[in-house]
Structures are given as C-alpha cells and as structure tokens.
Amino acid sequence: MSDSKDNTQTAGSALIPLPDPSPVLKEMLDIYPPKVARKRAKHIRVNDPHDVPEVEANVRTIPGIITQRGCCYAGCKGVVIGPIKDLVQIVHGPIGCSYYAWGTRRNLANQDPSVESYMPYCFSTDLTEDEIIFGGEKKLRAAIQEAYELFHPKAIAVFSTCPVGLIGDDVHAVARQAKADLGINVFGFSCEGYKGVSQSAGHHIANNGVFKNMVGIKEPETPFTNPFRINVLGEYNIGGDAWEIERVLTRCGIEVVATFSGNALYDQIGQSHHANLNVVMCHRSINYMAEMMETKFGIPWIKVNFIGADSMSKSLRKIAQYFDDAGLSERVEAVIAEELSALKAVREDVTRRCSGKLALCYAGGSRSHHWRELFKDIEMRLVSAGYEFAHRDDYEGSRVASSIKVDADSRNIEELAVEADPERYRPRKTQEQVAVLEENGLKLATYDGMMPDMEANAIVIDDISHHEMEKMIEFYKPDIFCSGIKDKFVIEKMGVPCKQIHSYDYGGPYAGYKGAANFYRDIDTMINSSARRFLKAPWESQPELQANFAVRPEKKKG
C-alpha cells in the first residue's frame, strides 16, 4: 500500500503502529487453491506480542511453492560440520552435493602452520552410474584409504547424500571398518537430501553424530585454569564473526573452549566438557547439543544474541551474571563502554539517515530475531520476518515445545538417550543458585523467541514463497529486505536492495561491535545511495518480448 511506509514513521520517541496488515493477507491466500490457502494461513501469523498466536512450521512445503529451503544434507554438512577445518569430510554421493556444502558458504578459517586445515579441498566420492547401479561402498572404502594415505588426517567424516540412501550403502559400517583399519576416527552421517523437511532435520543428525563421536574423547594436555569457560553454540564463522565475538569475550577475560563449530579443531570439540557453560546463538540448529551437554555433562546453557551491539552487550552481562563474580562484572562493564564509545559516531551517523526506514527479513535458525537488533540499533523497523526451517518453539519460545506435536519426518530422525555421565557429570550450579539466578531475571535453558520481540502488527511468515515474497515488497515498499541467495536477484529485479544475510554477499563479520560498525555502513551504503537511480531495467527501454517464426505456418486452405 502506498501509503504504509508513512504510516510506520516515528512521532517524537514513539513508534506509530503498523498499518493493518489484512489487505495483503487476503491477496497473498486468495491466489492459492483453497485447499493451499487452508494449510499456507497456518503459515502467516498477524503478531501480537502480548498474547502470541500459534504459528505452523516444520512442516513439508506445499508441492508446486517455490521455497527457500535446504536438504538435510546441507544441514548437516554445510552448516554444522562444515566449519570444523582439521576434520577430513567425505561427501559419498554426486560431484554436485560435494559442490554445494563446499564452495557456497563463507566459514572462514585461520590458517595455522602447525594445524592441518582441510577447508579448501572438496573430498568426494563422485558416485557416477555404476556405483548407483552396483553399489558405491567398495569406492568409499577407496576414498577413506586414499584420504588417509595423502593426508594423515586425526578423523574422517563421511556424509550420506540422496542416492546412497537409495540404494542402500552403509556408510557406517564401511566407517567402522576404516576405523578398526587405521587407527583414527572414522564415523558416518546418515544425511540423505529428503530426511526430514527441511535442513533442520540435517542439524539435528549433525548434533547427534558430533555429541557421539566427538565431544568429550578429548582431555586437554594442560589443565583449564580459568573458571569463565564457554563453548559457543551455533556460530559458524560467516564472514569472520566468530573471531570478533571471541576478540569480545577475550577482553572480558572469558575464555572459548569450543565454538560449534565456526573456525572450530577437532580437539577443541572433543574437549568440550570443560566448560562451565554453554551459550546457544543459533537456536535451532544447536539446541540439542545444548541439552544433551547438560544431561551427560552438567554445562548449563543460555540462548544469547551477538549480532547487534546492544544485544552484544546484553549478552555479555548474562554471562557475567551467571558466573556471580563482581571482577568479572567490572571488566565487562568496562570492556562495554569501551567499545559503545567507539562505535558511537559511527552508529549515531547512520541512524541519522536510516531511522525510520523499513525492513523485511527472512532468514535460517533464530537469525531473523537477531537481524532485528542490529535494525533496532540504527532505528529501523523490522515489520515483517520469518524463517525458512525453524519449529514453534523459535517463533513462540521455549514455553511451547512440550505440546509440539511429533510428526512422522521427526521420527526419522533418532533421538539419542542420553544419561549422566559417571565420572564426569559435574553440576555448575546448585538448585539454590540456579533459583537464584532465575529470581534475578537470568533464565537458563530456555529461549523466549522471536515473535515476543516484534512488534504488533508485525507479519510472521514461516517457510515463505516467492509469491508471499513479492506480495510483501508491493505492500511494505520496504527500505532493505535480507534473505538467502535463492530469491536475492528476485528482490532486487523489484527494485529493493537486498542483503544476503546466509553468507553476507562477501561482507561482515556483522557479530560484535566491530561487526555492528560494519553492518551499519553496508546497510546505509545500500539504502541511501543514489547509484540505483542511474540504473534502468532492460525492460523499460525495450519491449520485454520479440519473437521472429522460425518457419512460418502455411495458410489454411478453404
């Protein structure tokens, strides 16, 4: 609607409601068959952050949808193992699926003389016809063989793509038979493109392949000495964030046992249960690494938010929190103020041009809610938001996760039984503490979602198509709209900037507050320059349609 941008403005300190959204829900559903429409509104939520509506997701995608999704293999091998730079991984499967998890995420990776990194090679077994027809086993023997031989590698992964489950190789038979052969750690994942509905289903079996045969078979060689130990869950390293976030927490005097899994070794996994706590950034696809640490181990955990320097801050005090200790309080609230104060001109620069200004965003894990910290800092509005593969409990928090129905693509996956360890479960924290904290506002174990932090009125699409996509822009005439690289070239043929928020179009880091400094001037560079003004659609100096016969049709006779 034309006139929704102004309506959205600020007046003085106060934010003016957001428009009513009904218009473009109606014409989103009503080109849809009625049967689509039905399950699709399920999908589409109007928020209300008081009193927070049911939402559908995880879910299959409607047939015919074009979807922003990913397989459960990228999942597993392009999001959560993927970043793990000593570990040699074998895709078994088509050169393709090797591609993909290989070079289209931007996972960086320090490179150190004395630790094997394996992140520029693409190992596959490039299961051609014969192998589908006959069976690729005796190849991937072959691949772990050659592997090992070229590069005497402290583990193997090998990962299952869509034709290996059909035709029924065992990887993780082949696995343990390297394993017993060579004396390393050779372990497979059962990651086929179709399990589950979405790349969460690949999440979950990467979690569970990593807290079997990784985390805890490491004891450090030198004791941890320091007791502000964290593992940091669910951070990958896109464009450099993990290494601003540790930069952060280093100043603090907190030290990183283990990110999962952004610029991550081997052994820092396997000596994960060090830590006296967990804290989860991307909810979904680490959440149950989270749990089971707790149950086996006895590592509480958080569900922080780095992206976004006030979030930043926030985050870094529920950790000084947790650990109750007034030294530790006082160098976070100095490091705080040292890099507040040196991000301020910055940030007080954009905001001058960017306050008011609209944004969409669509994006994996609990992504979306911290983009919306990142907006919130320069005083943009976030007025719709969504992700492609998360579950109710992203959107309407923890509170909802008991009464989420299991369907049957979740019962594909297996759920690990999980006991307390018994030499090594050590409680951080008391009851008594642990009720203590929670009095003082720190929740543990827990995640409230996004759909409270929005605003009301604010659109909530789960899974959204290109054609709810476009109905948004048409309505919203937003200022930015981020999204994944499937529909970046769409958004932008639209005539709206689009920032690639999976792999951050070759920016970043975005996390911290160097991070922060970083997103402010891309995002204003996007929406206030002039360059797009110079530009002209094809289309708009030529006819968007010629056509020449190649043969012409005979005339008819009679």
Contents of the next structure:
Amino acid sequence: MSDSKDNTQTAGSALIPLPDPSPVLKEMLDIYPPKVARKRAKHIRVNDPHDVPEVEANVRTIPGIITQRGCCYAGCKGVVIGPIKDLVQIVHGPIGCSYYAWGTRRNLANQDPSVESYMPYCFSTDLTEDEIIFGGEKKLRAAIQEAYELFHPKAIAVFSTCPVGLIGDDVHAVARQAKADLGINVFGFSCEGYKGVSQSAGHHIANNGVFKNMVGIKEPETPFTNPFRINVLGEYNIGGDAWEIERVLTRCGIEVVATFSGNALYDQIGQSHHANLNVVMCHRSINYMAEMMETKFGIPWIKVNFIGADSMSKSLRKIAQYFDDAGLSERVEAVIAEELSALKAVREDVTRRCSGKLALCYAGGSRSHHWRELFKDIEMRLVSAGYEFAHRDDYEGSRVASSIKVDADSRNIEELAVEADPERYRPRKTQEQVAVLEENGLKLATYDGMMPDMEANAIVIDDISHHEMEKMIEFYKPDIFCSGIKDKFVIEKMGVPCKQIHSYDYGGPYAGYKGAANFYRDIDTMINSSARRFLKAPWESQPELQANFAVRPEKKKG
Amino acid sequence: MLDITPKEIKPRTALRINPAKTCQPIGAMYAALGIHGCLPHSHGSQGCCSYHRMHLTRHFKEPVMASTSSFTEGSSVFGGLANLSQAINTIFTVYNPEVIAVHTTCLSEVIGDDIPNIIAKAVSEGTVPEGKFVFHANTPSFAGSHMTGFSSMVRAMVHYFSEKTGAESGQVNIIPGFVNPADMREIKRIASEMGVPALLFPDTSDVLDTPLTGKYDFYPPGGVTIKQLRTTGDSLRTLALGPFASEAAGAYLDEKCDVPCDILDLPIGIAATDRFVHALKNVAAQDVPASINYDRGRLIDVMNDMHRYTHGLKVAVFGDPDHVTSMVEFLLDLNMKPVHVVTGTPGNRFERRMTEILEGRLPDSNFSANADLFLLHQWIKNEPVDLLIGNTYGKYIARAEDLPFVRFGFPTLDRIGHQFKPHVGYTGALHLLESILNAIMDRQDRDATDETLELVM
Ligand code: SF4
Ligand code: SF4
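Having seen the form predicted on its own, could you now give me the structure of the form predicted in complex with the partner chain?
So here's everything in the complex, that chain up top.
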C-alpha cells in the first residue's frame, strides 16, 4: 500500500480491499529477541470483522520496550478523578508525580465564581528523604489539615504513589481520621504506579473509590423532574467535548445529572444515582461504574459514542429509543436534522479533499473506535488501530469479558462486592420492557468492541511499541497518524502529520456536531498544510535545473 | 483564576502547592540525551518515564526517546534486577544505542536496587555488545529536584568515563548546566570565537533541535561521544556553569583526574557573561575578539537606550536556582527591582548567593529556596509587581494579577523561541532584554488611552 496516495478514492465509490499486511507484520517482529517476538505477536492481529480474532491485551509491557503506557496513578488521578473540579486532590509522594499531572491533561472546566475550582492548583506532600525513611503519614495528616484551613473544601482526596506504597503509609487510615476530625469527606486511593500494567488499573481503583465515597451521598435540593435524565460516563471534557455533548442533549430535552468526570462537581456525582440511564463513552475507564450503579441502584447502561456526526445521531436515537417516548424521539429527530444540515457544507467540502485517505490511530482505551467514526464521516479509512491500555473486551466486545483470565498483575485490584441498595434500588425498566427494547435492537449493558467495526485486513495492535509504529508508517505511508505527545514529533519528523488524540493538539471540542466540524477542518488543514511541501529543497529534487528568478536581470546591450 | 489563593500568608510545613521544581529523573533524562547515541533508561514503573518524556517533549517540541524497566507490583516486592537485565538485552537488540544511561526513580531507590551490580552482570554475561556501554546515576526524587538529577547524571558521566592518560590536551571542558540546546550551541560559538578548544558535556544541540527532513533519526547527530567524554580527564580545565547543575561533575573531575575547575554562574545577563568571557580569556590567554566585544556593545546599547522602560520596575522571578541567580543580577543591572524571588530547589547555597547579589542593591527583597508558586503569588498580592519572569506555570499568576509575563527557564510549554534563541551570552541577554522590553511596551500600549497611545517608543 506504499502507493496509497494513488489509491485515493473518490466519494461514494466502492472501497478497494486493504492489502495483505503480512510483510509489515514480519518486519515488525523480526527485530525482537525470539521470546519478545513471540509475546508481541499475540498483540498484533489482522482483523476479520466477521470472525474477530483474539488479541492479547492488558498484560505487562516487556521491560526496555519503548511503550506509550503510563502508570496506575496516571489512570486514577490523572484520568478519572482529576477533572472533578471542586475536590482538593493531594498527591502523597515525592513532587514529580503531582507536578506532571498539573494542568497537562485538557479536561476543561468552567470557572464559575460561585464554585471553588482547584483546577489550576497542584497539591503534593512533596516527600523528602526523612519521610521516606521514617514514614510519611504525619506529613500527610498535616498537609490535609493545611489544605482544610486554607480552603475549607467540601472534600479532599488523597492519592498514593509508588514509594508511598513501598514504605507502607496507610493513606486510608489517615483519611478516615481526618474525616472524623474535620467533618468533611476525606478519602484515599491506593493507586501506586506499579499496580496493574498500565493506567487501566488506576481507572478501576478510581471507579471503586468514587463509587464508595461519592456516588449516592447527596440528595438534590430540588427533586429532579425531567424523566429523561442521564449520566454521561467516561467523558472527560477534553477540549470542551462534554459542553458540546450537553448542548445537544439539552436541545433534545435530555438532562445530564452528572458527567463522569469532565467539568464535574463533587455534588453532581453525589446525586448521580438519580439518573434514569447511564450512557458510557469511554468504556475502558468507566465500565466498572456503569455496572456497579446498575447493581446498586437499578440504572441500566448503554454504550454510546458522541464522536462523529453520524455516530452522535445514532447515539441520540439510542437514548430516545431507551426512553421510549414519542415526544422525545420527535425532538431528537428534529435536532439531528438541524445539526446535520448545519454541518453539511463543511463536511462535504472536507470530504472532497480527504475521501479515501488513510489514517492510523493508537489511542488509550476507547477512542480509536470513536475516532473511526469521525474519519468515516469524511470517508477516510482507518487501516490500523489499537490501544495503549485496553482489555480484550474493548477490542472484541463484551462477549469475551467473562472468558478473560485474571493474571497476577490484575488479581490485586479490588473488585467491589456490590449489592442492590435496600432502599434506593429502583429498576428503571421492567423485565418485559427490557425484552422489548432488546428485541428492537437496543443492546443494554453491552459493548461490541472496536474490531467488528473495522475492515478486513486492518491491523489491530495492542500496546504498540515505538519500533512497530515506525514500521507501520513506512508500510502504509498514512495521510494522518493519531497518537499522543510522546509520538507526535517522531511522526512529524517522518513527514506524516500527527493528530494528538489525547490533547487534540490543544484544539477541540471534537465531540458532537460542532466538534465534528472542528475535527474535519483540523484534519483537512493537517493533511493539506504547506510546510511539508518544502521538505526537499529545490536543489535536491532538480539539481541540474537553473534557479528561476522572478525577474531576470536584463543583460546590458552593447 | 487562582481566586481562592488568600492574601494572608499562613506558614505551611507539609502541603506543597503549585511547585517551582520537579523531580530528579527528568533532569537526568535530559542530561543523558546530551550524549551521542544514548538511550536514557528509567529504572522504575512506567509512569515516571512516560511523564518525563511527555514533559520534555512539550518543552522542546521534539522526539524524546527513553525506555523503562516497567516495574509491576511483583518487581516492587522482589526488586527490579530482573527487569533491568531484561531491559538491557531488549534495548541493545531493538534500539541498538551506543550507550544506555540508567537513572533510578523513587521506587527503585526505596527498593534499593544495586544498579552497578546489574550492569556488571550484564557486561559479564555478554548482554552489552563490545564497544557499547551502560552507566547509571542515582536520582531519588525525594531529595533535591530536577536540577539535582541533571547534576547527578553529568557527574555519572565523569565517574564512568573520564580518564587521565596524561596525554597533552589543549582542551577545556565546559559543563553548560541545565540549559536549552540553543544555549549550548551559543556557548560553543562563544568559546570558538574566543579561540578556546572547548568540549561541552552534555551537549543537546543537534539532538533536541533537529530539522524536519521527512526522515526520523532515532539517534540524532549531536551529543558528546563516549570517546570525547573519556578525554575530559586530560583537559586543561573545566568551566562549570551554574553551581546547582554543574559543580558536582566539575569538582569530581578535579578530584578524579586533577582537572582544575572554575565554578561560574550561568552566563545569563551582562555581568555573569562578562565573568564567563573573562574566564575563557584567561584560559585562551589571548584577547577577546572584536566579534564578542561587538555582541557586548550591542547589548549595552539597548540597555542604555531603552533604560527608561525598565528603571525602577518591580519584578517577581522564579525558576531554577542557577537561572534565577543570574537573572536577578541582570535585573539589578537593568535598574529593575527583583522584589520577590523563588526557586523550588532546596539548598541554602541559593539563599547565600542571593544575599551576596542583593546586598547593598536591594536588601529588602523576598527570596526563598524550597518555596512554591503559591507563596510567590501571596507575596505578589502583598507587594504587587510590574512584571513576572519564570516558566510557563507563571501564566496562572500573570493572569490572576494581570501582569506582563516573560517566559524564562524550564519548562516553557506554551511559547516558541527558547528552542532556537539562546538566553546565554550577550546575544542571549539581548534576547531576554527584548522580551522584557516588549512585554512592558505591549502592556503600556494595552493600557494607554486613545489620547496617550504612543506611536514611537
Ligand atoms: S515517583 Fe519519583 S521519579 Fe517518579 S514521577 Fe514521582 S517523583 Fe518523579
Ligand atoms: S512514581 Fe509511580 S505513581 Fe509516580 S509517576 Fe512514577 S509510576 Fe506513577
């Protein structure tokens, strides 16, 4: 496919099948020591959407391999808890862990003057040698006290980092004591970076902590009245996505009780048990929460994807179908029609230039699937995708979830034993209603995974390494490569534009309809930017030609 | 913005808020990138390595390669020896560097992994190919800061590689400190103009400022080679720029190989650059060339001509101790008043040096090592300033207090320029002065009424 540029499709024409990728598979693995090659081979699969192959995922990265992955703490504090804006978040450890998580993820939050927002603040116990030797609990206690006296927050969360786990500080005991002393909610997360094999363990630990310490602890001041009220789970408001999603939902008459956790307030999460439906965006980081809330409160969940215009429409219809209300469905259809028509011009314009172009996308844990939909909107093809910290069910669908074996690295991540709440459990749908919904094609509590939606012969790579990434670029010569900041400039140096899918290259939003327009335009500008035209200097490509002067100096006559 | 930061300052002993430092390994990783063909390796869990790479990338807008031992819970209990051995093997097979620079993390420090032992084992087992190297520095973040990590990695270069063979060498070592590639390039240029055969280590120019060509170089052309590092023990002298970053290596080289070392402030601003040039002149034993005198003259020209915009303005400065020290001196030389000065790196040597510099010129200035931006902001609330100078994190304070803001030091995540404009030397001082003046003038324009808007300034 190295001549992919010539295969550019015109809009609407049938897609030529993807080439057999065996040569690149071989090249990717050949360089590794034999044991490493055997291991990596299981993470790399050629897709068959009708008979999805098994992908090895959520296992250790081989030491020495240059990976995209981060740590458990990053998944817990950085991803899930970080965006809760009125929660004081103290990182218990040496300075670095807290410092790097300060303002570097683009979970935007509006700064309403009536709400204390700690978003621009970074809190750490900044442990020093003495505390590492003699224990850091005393310092943590003092830090909580100082935070309390300075800010009088509603709640304080504490996060453990690697060295803290090792010296054995009991952050939960300190938190319990502080809670009793101060009369505010204080709770800890044992999210030491070495737990699990990636950020994924941290998501689970964060879900557990939010579920135990926040969900259901608050009753609304005025009762909710809108029956069409939902929680949006696994939406972190990167670049303002949650705002765009909420804008569209509000237009449809759907109320968001809480977003987990983009732009979230502590109290919103506290009363999230009042929602009548949980919609799940990032399956990987939040599916635990959806399941626990269903068990405890009887709130069903569906998988949605608000990224991509068509996929946004589909998700809205899914929600309407769930609520089974003619008025709502009508409003949803009206909104879809209006939003799509507003989007039409830019979409068509960009499609003209981008149709048939190739994209590769390696996101964290759910987004490659989401972004596929955006590319589909403008007729681009996602020829390879993968995740940094997904599990098999994210690739292959919920049907494989029960058959995933729990290994030594995941065994120690707590599975909460959740039961129906004796007073507050309220099934939102009867068994009969559920049966009818499912008969009509609405799948509750299910995610089909990314691979059934990908083309045959597309390559799926789990926990892609730097070396594999380079080989993929050489093989496909893609028009766009989606990855994160660590890969960004490598890819750009290779002459391929790289869209950062974690930070959106500081743009966005990309969700919903307005977000889709932003994305189309951004991809268009990246693919068609002029700078790369100058990679070869004129004297390199046409060495024997004379320079063309704009104006030739006239020869003197005579 | 930062609305809940109270004006009233209550002493804190435990809670760090908005730090003005980060952890050791990132400094070590940066220093290691200044060796040609080197892959930095983070011995710990994946998170640290990922964070350090991300942060360096955001600052340089360049690829930053490093590997990790990828500790799991098991390695944390049983030690990370197996991980490091396996990593060394994987790295040489897959990434084929000339040298691996291992640094520790808090985790492996607490575990107490014996790195030299693992390296020795890897060498004896033949995992390290002939002519290639693995070396290490201990970089526990619960001591010092990213400056300490940088300094320790440079010292490790001396420890592992510097040799005294007795060979005649006219060479002078320059340890440039934790500065940008453009600064390293400028230091080399100055030395070469001065006729000093300098060997810079580490040297990240042509490593973290590479051109876009369509081809990616995993190991870019720049960086000091191991062969060159070996020769540092035979050099005439070492100039160690910035005590926090460079003294440890310089002093150790003196101890190990008898190479005398001058420890100088980072050559930022006019006076510190004068001292640097003077030191070079002394080693070169020849006159300062006209080109350097011209650079210097152009700087003084602007200092003099634009003096009315800077004179008497109050400034708050924060950042790394070596940078801040020289900047404060420069500000005083511009007749500005650095009334609040903060570094996050602990060490009373900073405060001693501050006292020296401010003595007799601005003795009432607030300064503190091991402080944070929360405190700096409170100081500013209590005694307002006209200008803020520091790294990107200052933008929150600048916005909260509506201050003109000049970005200076590591990290600069949100502006362009530090990648290719040096801040060291006379040229660097001119760039800094330009930024300072433009910030002040932009502010004057913004605040002018229609009547008072000046066309000519
Ligand atoms: S554990 Fe230590 S080395 Fe790792 S990021 Fe935190 S402070 Fe830095
Ligand atoms: S020390 Fe542990 S928690 Fe902190 S960044 Fe490193 S891996 Fe993550």
